[in-house]
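Okay, so here's just one chain, in structure tokens, the form predicted on its own.
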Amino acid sequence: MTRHTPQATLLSVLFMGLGQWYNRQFMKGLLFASIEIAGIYWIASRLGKSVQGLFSLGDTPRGMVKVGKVYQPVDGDHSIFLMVEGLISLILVLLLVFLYCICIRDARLTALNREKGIKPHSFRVTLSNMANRNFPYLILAIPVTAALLLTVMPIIFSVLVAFTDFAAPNLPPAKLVHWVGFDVFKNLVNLGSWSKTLVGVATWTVVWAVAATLTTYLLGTIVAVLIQQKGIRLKAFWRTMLVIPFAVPNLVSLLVFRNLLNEEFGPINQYLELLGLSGLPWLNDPTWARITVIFVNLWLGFPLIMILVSGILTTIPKDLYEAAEVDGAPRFYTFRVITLPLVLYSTAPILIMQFAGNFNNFNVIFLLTNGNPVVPEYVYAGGTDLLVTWLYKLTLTNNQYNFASVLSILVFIFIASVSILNYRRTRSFKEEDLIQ
């Protein structure tokens, strides 16, 4: 038996397409060879400059240069554009390496088939196989490519910015950005004002996430169980009325609450004054503002849990409740032993998602308080700012991109760690075959 595998593999390693030509697949070999020729041309003409720009972030800032007796503007290097171009170049290099490996694998598999007496596919058969057998991979390649360019690359870019001095007043193209290592991380911890803001905002973010998650979950569950009880009339009416806060767009509800709770002209304080009571600083005092946003979020969020738990309650076998009733078990004992464990089993992953969502709940805070009231000791943050709203202010309002990138990294690490750890500890993950 003639061995073709070593020759085809070696030729593909030397140059893309040679292995396919050795296997007498000339069109496929020409296609791979064209890719390598284009790749070599791009590497020789652009890659070196792009990688150099990524490492140096530019050498010439924008300015005025005297030419004769006249000053003329010079564009200079744009550090951020150089960083993005360098990132795209590295991704293209990885894509070329991926295609290179596919080429070698294809040549090797075809050679193995030849050794077994299987004739290599013609180019037409190869295209037909790609359109039929490999059709799912072709379709999946489109969103994967989009995710790589639109999601992965921005994430890598954001991480890189955390290691630069990209922040006002050092903004391109007027000035160049430089790599500063972990200085931004150290400043966030060591600088008094920044560290105090970080600790304050992070602590409130955790308190908010826990309180917002637990309050909506508990109230939604209790309301769903109460409506599900025997003897409750007009169940559909109660569910419809209570789901209205969820049906109204959050934007509208939050802006209405913002006006209702206004300390100076809000109707709630006016009603309190008519009753002889003094108005409360619902949104103007840090403590009251935090309590207020938790209650407003409770009003907006519990209907979703109520609907979810109502659906789960219909799946619990009635035999369990009938057996408990025959044994004379009190209602609360039945709820604690039967209802609550089964509801928790089904909703634990959603509870974790709720916690992660509330940790990054931008809308409620931004639309209701805009992060206010102001706390003089904080840097670019207010009394109700979460990490995500502080991050927003740092980037779009104050141009502190490097500090914002550090925050986004810390938030990602915390949320990912807590979510994965808690999900792996839930019964839904450990006993996924319990209810089927």
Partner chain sequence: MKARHLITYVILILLTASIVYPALWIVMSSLKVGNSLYSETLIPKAFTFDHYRELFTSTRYQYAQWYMNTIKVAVLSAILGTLMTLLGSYAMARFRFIGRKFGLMGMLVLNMFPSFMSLVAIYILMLQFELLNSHWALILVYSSGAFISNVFVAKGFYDTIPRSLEEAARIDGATHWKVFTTVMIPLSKPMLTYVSLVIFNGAWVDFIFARLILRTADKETLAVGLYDIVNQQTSTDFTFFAAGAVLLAVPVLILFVWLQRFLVEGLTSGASKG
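Coords for the form predicted together with its partner chain, given the form predicted on its own:
What comes next is one chain alone, with no partners or other molecules.
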């Protein structure tokens, strides 16, 4: 038996395609070789520059430069372009390394087969194999590329921005952006105004998330149980009516509430005045605004819980209740001992999801109050601003990109830990038997 493996492998390591050539797969070899040639050309001509750009983020700002005797405007470096180019280069390098590994593996496997006496495939067979064995890669190509470009790359970019001084007034193309390490994180904690805002907004975010989750959960469960009671008529009617908030787009309901609760012209205050009471500053006073958003969220959110709990209630075996009735247990006792634990048990994961969702509940806050009313001692934030709406404002209206990035990293860490906890819990739920 002739040994082929070491030669083929080594040749491919030396230069992509040589191993294939050795295995007499000329077309394939040619393809791999041209990939390597293109790669080397690209590395030689661009890679150095773009990696250096990623590290330095540019060294000539836009401005006037003296050429000979006259000043001429020069474009200068655009730090963000350099950063993105550097990122894409790094991704391309990874891709090249991946192809290189595939090439070596392919040469080795073919050589191994030759040692066993299997003739290497012709190019046509290779192509048809591609369509068959590599079918999953083929159909994954488009969705994965799109996800990489539009989700993964932006997230990496966003993380990188957190370590720069990319914030108004330091904006390209007029100015250069620099790497500043953890300075932005430190500033957020150490600068009086920023840290005050961070603590204030973060506290309110947690309070809001807890309150919003608990209120919707309680009301939803109570309503579901009330409708489920024996002897209640028109069950389907009540359920259909109460599910309306879930069916109307949030956007519409929230904008409608914003008008309903208008301090001067809104009908709610109008009714209060008819009753001889004075109108309330629903959305214009920090404390009232906080209470109002929680109530409006309750209106929006309880139907979902009601649907979920109703579904669970129908799965509770009837004989449990019958047994309780035979034993002469009072209704409320039955509820407390049978219904509540079973419902709690199966909705616990939903509860955690809801908490995470409310933590980032952009729509309710932004559409209802815009984060206002303004709190004077906050930096670019208002009394009802959550971390997410604050970072949205920091990006869109105030151009404080680096602070916004730091905030989104903090939010991610928090949400990810909650989600992982939830994931583990649901897994453990699956392995237990709910009803013995």
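Positions refer to the first chain, counted from 1. Being a predicted model, the structure only gives us computed values, none of them experimental. Here, rigid core means the biggest group of C-alpha atoms that superpose within 1.5 Å across both forms.
Enquirer: If we fit on the core, is the Cα of residue 31 displaced 2 Å or more between the two forms?
Expert: The answer is no, as the C-alpha of residue 31 shifts between the two forms by less than 2 Å after core alignment.
Enquirer: Taking 2 Å as the cut-off, check whether the CA of residue 197 shifts that much or more between the two forms after a rigid core fit.
Expert: For residue 197, whose C-alpha is compared between the two forms after core superposition, the shift is less than 2 Å.
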